[in-house]
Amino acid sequence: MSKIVIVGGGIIGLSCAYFLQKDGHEVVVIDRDNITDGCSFGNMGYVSPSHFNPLAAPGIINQGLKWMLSSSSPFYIKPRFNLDLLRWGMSFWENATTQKMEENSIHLNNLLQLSRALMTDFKNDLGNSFDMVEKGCWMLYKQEKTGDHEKQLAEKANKFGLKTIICNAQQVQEYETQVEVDVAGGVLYLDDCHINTRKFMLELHSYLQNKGVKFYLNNEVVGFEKSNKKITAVILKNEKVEFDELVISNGSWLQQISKLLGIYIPMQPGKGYSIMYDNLENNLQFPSILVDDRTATTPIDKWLRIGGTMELSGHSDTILSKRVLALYNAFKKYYPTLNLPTPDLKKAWFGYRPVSPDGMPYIGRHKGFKNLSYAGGHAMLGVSSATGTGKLISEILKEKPTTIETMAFSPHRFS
């Protein structure tokens, strides 16, 4: 049995310390807050293999440049001289290839895969205390070209053995039993769920601690101890953790803990806003991506979450109310009839997340160190893939063979 300290307690922290613990192990897991808010808790609860293709893909840079000014656009850049955006962006170009994204989707695909799989074992183990919808999610189009790209990657959603829908318009509305819906059309994924997070987080970290995983909350990591081609500690404002293993899982934060370490991982947060609405009598049957104007919608019950956007604009607190206004527009063109009140800005949510320049994850052990492994870097994707995430960090820590492939999601492979 090994002592192992997990840095980070979001989603992908929290499931590498449930089948660390599983294994024997003594897990220690660190955070700078307390494990009531963050990324984690926001966000839209998705479970979706159908997520397959990564952030950098052909035809987002045209996008983005397209958007890149716009305050309100799905995607916004914070005009600034930065060299470490540059240095990230220009990475990001370069991956964003029909070649390198093909080869990274039946990476992400497996991950994906996997994580959905296991996600139904946490239900089991846990009981569905935190709302596991299992019923799909739709991707809604307006303009029919979108729909051609969408039929598209049903096509090849297919092929990786995942279940589609191909609707118009009016079988979009069957579906939709109690609210109107102005699409041209719509893809179901008949694989993904959905989750509240917010009830799964709080759920699994008190599992953990009743399983013996001890937690440091609002504790910031100042540095480490290293020797011989390892770290032996970690150092907090007030003590030292001493440990056998060390696995960096903090987000949008992992950056700057590497640097302690004296290593540059790629990095950049992305900002993303959600509103949430409760109590309404109608409501939305489905969770939706409304893919031309990449906005999200949860629906569960009673309450409906709308999120979205992509801001970089680095680790600020200031929210940008025209992007939550554009989420709350967008969704109005898509569900005209179901008439939600103006959202109150101040109640907005927003939070980081935290993305590679390849749109893939880092997932394994370091070359820097003997006992050093990073779980983090997910983007849009944390819910998706935490389980099968937290699985992987279990095998290789094991020095066994991962249940998949995971060269695609080398920490070191852009060093």
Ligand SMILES: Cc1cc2nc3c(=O)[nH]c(=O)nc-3n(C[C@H](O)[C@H](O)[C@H](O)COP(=O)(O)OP(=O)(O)OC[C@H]3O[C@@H](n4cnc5c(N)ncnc54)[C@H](O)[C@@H]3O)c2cc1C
Second form
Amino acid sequence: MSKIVIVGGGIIGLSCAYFLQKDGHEVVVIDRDNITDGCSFGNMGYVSPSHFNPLAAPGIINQGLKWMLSSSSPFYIKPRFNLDLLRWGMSFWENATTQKMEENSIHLNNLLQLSRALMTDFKNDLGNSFDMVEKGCWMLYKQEKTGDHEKQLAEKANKFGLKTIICNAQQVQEYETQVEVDVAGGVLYLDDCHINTRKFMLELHSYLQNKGVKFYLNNEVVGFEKSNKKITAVILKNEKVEFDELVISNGSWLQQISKLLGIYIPMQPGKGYSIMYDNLENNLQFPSILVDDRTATTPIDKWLRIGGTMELSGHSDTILSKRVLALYNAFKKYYPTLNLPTPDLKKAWFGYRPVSPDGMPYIGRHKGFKNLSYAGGHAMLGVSSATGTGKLISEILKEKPTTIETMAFSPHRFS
Ligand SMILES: Cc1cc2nc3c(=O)[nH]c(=O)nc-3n(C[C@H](O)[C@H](O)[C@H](O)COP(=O)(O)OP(=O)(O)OC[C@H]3O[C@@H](n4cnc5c(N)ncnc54)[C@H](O)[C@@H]3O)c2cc1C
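I would like to compare: after the form predicted alone, may I see the structure of the form predicted together with this ligand?
In what comes next, the whole complex appears, and the chain from above leads the way.
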């Protein structure tokens, strides 16, 4: 049994803690907040094997440049001179090729399918206390050109063993029994499911406490002690915590904390927003990605969340109201008769996705130190791949062969 410290109590850190405590280790989670909000709480809650193509993909840069010209588009980079952003952007550009995307999608698919299967184990272990809904998820489109692309993606998904149903507008409407849908068509991904991530996080936190995992909350890691190629302790404001193994999983702040260790891990915070409605008499029956507008919807019972956008503006708490309003306006185009009131834009939730330059997570040991591992950088897929990440970290620390190949997730691939 080892003493393992995990820095970061988001969905990735807690999922690692889940598997590591099962392995019989003494597990400590340290977070500078109190595990009640953050990127892992107000997201869309998709557990989606359908998202096997990484963010760095051909065409995304041209599309991004066009979007940059509009203040209400789903993508924004705050203009600024920042060397980390420039270096990250160069790596992103290098990775946005067909060949890289095809290679990486194989590994991402493995991780997503592993994680999807493990989410059912979590449901059985925690009870379905986090409203897991196993119906699938729509990719809905308005433009035929988008439809052609979505059908190609569905073919690729089928080759990966995923089940899809391609529907025209009328067939989509037959599935959506309570709400009018205005689309050209859609692809339903049957293996996708969704959860209430807020409940998931709160339940998992309390489950881990009951299992003896120790939490140091409202405690920021500000430094490390090292000796002989090993990290021996994390330094908090008023104390230090020693350990045998360290797992860094502090989300979009991975680059900053790694600098304290002299390690380069490229990472940009990709800010996204969501808005919530409750007590709806009529609601969507399925979650949906409104592909032409890069907006996502998540219905559970009588509540509905609408979310999206990707802002590369650093860790800035400013809410860009036009972009939040754009989510609401996109929703109205696809569901024109569901009369939702205009949201209070200043109260929109936001979170910082941890975005690596190739759209692939960092999972595994880092060769800089003998007892350092990384789990992070899952960008838009932290919920979808948390459980698999936790399992892989447990296998890696046991020095067991991993369930899936992990080379593509190597944390030193950019150093
Ligand atoms: C609008 C939106 C919608 C999304 N929808 C989905 C979805 O449907 N499906 C999906 O799979 N993903 C989705 N995502 C992405 C997903 O939310 C993230 O990938 C995931 O939450 C990242 O989890 P994490 O644990 O890596 O990071 P975080 O949740 O950010 O956790 C990191 C933790 O580290 C702590 N920390 C940071 N620095 C320190 C330090 N020095 N010391 C101590 N603690 C520290 C922070 O306080 C934080 O609690 C969405 C994101 C957004 C913004």
